[in-house]
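Let's start with one chain on its own, the form predicted on its own, as structure tokens.
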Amino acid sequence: MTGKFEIAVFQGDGIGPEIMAPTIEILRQMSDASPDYDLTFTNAPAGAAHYAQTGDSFPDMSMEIARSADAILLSAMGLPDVRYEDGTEISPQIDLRKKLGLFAGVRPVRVQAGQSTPLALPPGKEIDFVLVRESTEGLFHTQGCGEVLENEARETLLITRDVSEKLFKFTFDLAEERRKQGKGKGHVTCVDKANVFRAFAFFRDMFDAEAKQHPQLEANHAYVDATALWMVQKPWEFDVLVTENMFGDILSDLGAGLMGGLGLAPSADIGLNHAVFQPCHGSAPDIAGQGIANPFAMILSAAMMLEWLGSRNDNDALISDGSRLQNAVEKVISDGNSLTRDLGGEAGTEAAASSVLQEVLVA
């Protein structure tokens, strides 16, 4: 099915624009070469730098651009020395999650044969699992609004049936799709702390109810502390994990560590009608403007966007190109000839991205 798709682009702060530019160039060339889809891009100003210039961190116009787009591509956001008057960080990405109902934070963790990792993987073992993090409530519910008294402080963890049921349906559907594509074993793990907190027992009950709707898939539970241990000891055994917001925030960084760092960690925040795709890393203002930033996580996030657009719109070309782009990045990383400094190489941003483009063109 041929289709035209409008992509809202948030350029980001710090190194954000530097890694976004080559990513858009790769997407443009892939789009131009395909008779089956056409991508167009619209910039949506937002972020800390925009706030410093205008006093507005997220203009209404940019929200409308995002809301009307087919997908949203967002680069690294925030600057440590630019904050709101109350001292809190400027985070348009969190505003997007809440306003667009992006309840499913998708964090893939992949270490393929030949790719460097801090772990000593046993022969024949590869890592390929997905962590699904609830992204709108949990322990982040009272973000910036917790109660602080003279001798104590409180934050409120919120888990709702409405969001959790959507989250678990999304997760099981994802596991089924991975199983059909040969990427996963059809195994879903609920990560919680149900032995201590009633809220997580409630969370687990809803997971179990959804699991009954998918008898073709295997479902089990794991406490979050044990999961952290097993992610180091035997990460190749995981397929799809689903968890609360704060637990997911922590475990996703552990997953990035397995891959070699945040520079290789893509992500998506997905709701019923919208999705944002962005790298997990920060804006790294200390290296901004030097041309040495790692573009791989941004490009991998764009690959996730292509696959999501293709699945959502029954467009096999988009799905195929998303996989092709992901494979191109992984090939460049495995070859080791165009690695950026954070990965032990000497390549700059443009050289690393150009190597990915060349792999895409010959694939």
Second form
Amino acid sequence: MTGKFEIAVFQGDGIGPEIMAPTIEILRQMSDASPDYDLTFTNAPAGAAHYAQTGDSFPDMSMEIARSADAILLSAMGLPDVRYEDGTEISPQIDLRKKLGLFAGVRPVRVQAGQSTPLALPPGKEIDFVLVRESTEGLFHTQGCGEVLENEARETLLITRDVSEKLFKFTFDLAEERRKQGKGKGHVTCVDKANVFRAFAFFRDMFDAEAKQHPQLEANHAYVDATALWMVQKPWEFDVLVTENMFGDILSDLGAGLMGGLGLAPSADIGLNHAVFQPCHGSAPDIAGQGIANPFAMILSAAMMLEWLGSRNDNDALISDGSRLQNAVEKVISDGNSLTRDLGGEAGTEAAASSVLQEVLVA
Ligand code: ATP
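The block above covers the form predicted on its own; next, return the form predicted together with adenosine-5'-triphosphate.
Okay, now the whole complex, with that chain kicking things off.
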């Protein structure tokens, strides 16, 4: 099916605009070359620099642009020196997750043969799993309004039936989709701490109920501490993992570490009607303005966006362009000739991104 798709673009702070510009350029060229879809882009101002200039970190107009778009592309937001009066950081991306109900934080972790990783992978082993992080509640429930008294402080962890049931359905559907595409083994693991906290026993019960609806998939449980150990000792055994917000926050950085750094880790925050695609890393103010930021996580996030738009709208061209873009980034990484400094190379942002574009054009 041919389709026109409007993309809301949050350029963000720090290195955000530097990695967004070449990503949009690649997407524009792919869209121009395809008779089967047409992407248009609308900027939605928001973030720490916008707050410093205007006193508003997330204008209503930008929320409206996001809400009415077919998909949302976001780079990185927040600057350590620009904060609200109560000292908390500016993070419109978290407001977006809550306001648009983006309960499923999808964090793919892939290390292919030849790609550098801090682990010594046994011969023939590759890492290819997806961590699904609940992204609207859990221990982030009281974010910004935790109770701080003179001698104690409190935050509340919230697990709801409504969000958990949607989360588990999404996770099992994802595992099924991966299995059909020959990417996964059809295993889903619930990562929790059900031996200590009743809230996680509740979480696990709802996972088990959803598992019963998917007899073709294998479902099991793992405690979060053991999962951290296994992600280092035998990460090739995982397929799809699902967990609470804070556990997922921590494990996704461990996943990024397996991939050789934050500069290679893409993500998506997906709800029933909207989705935001953004790299896992922050705005990296220490290297902003130098043209040396790694654009690969941003480009891989854009590839996830194409695949999501394609499956949601029955558009095979978008799905295949999503994997073409992912393959192009992986080819540039494994060739090793156009790596940015964080990956041990010398290429700048523009050069690294234009190598990806060349790969896409020849693929
Ligand atoms: P946040 O809390 O907003 O997620 P953070 O404090 O975890 O941010 P980042 O901004 O992600 O930090 O940066 C952490 C380190 O990784 C910094 O040294 C930064 O320069 C580096 N880094 C992050 N993203 C990239 C990138 N795309 N290219 C190169 N280096 C990066």
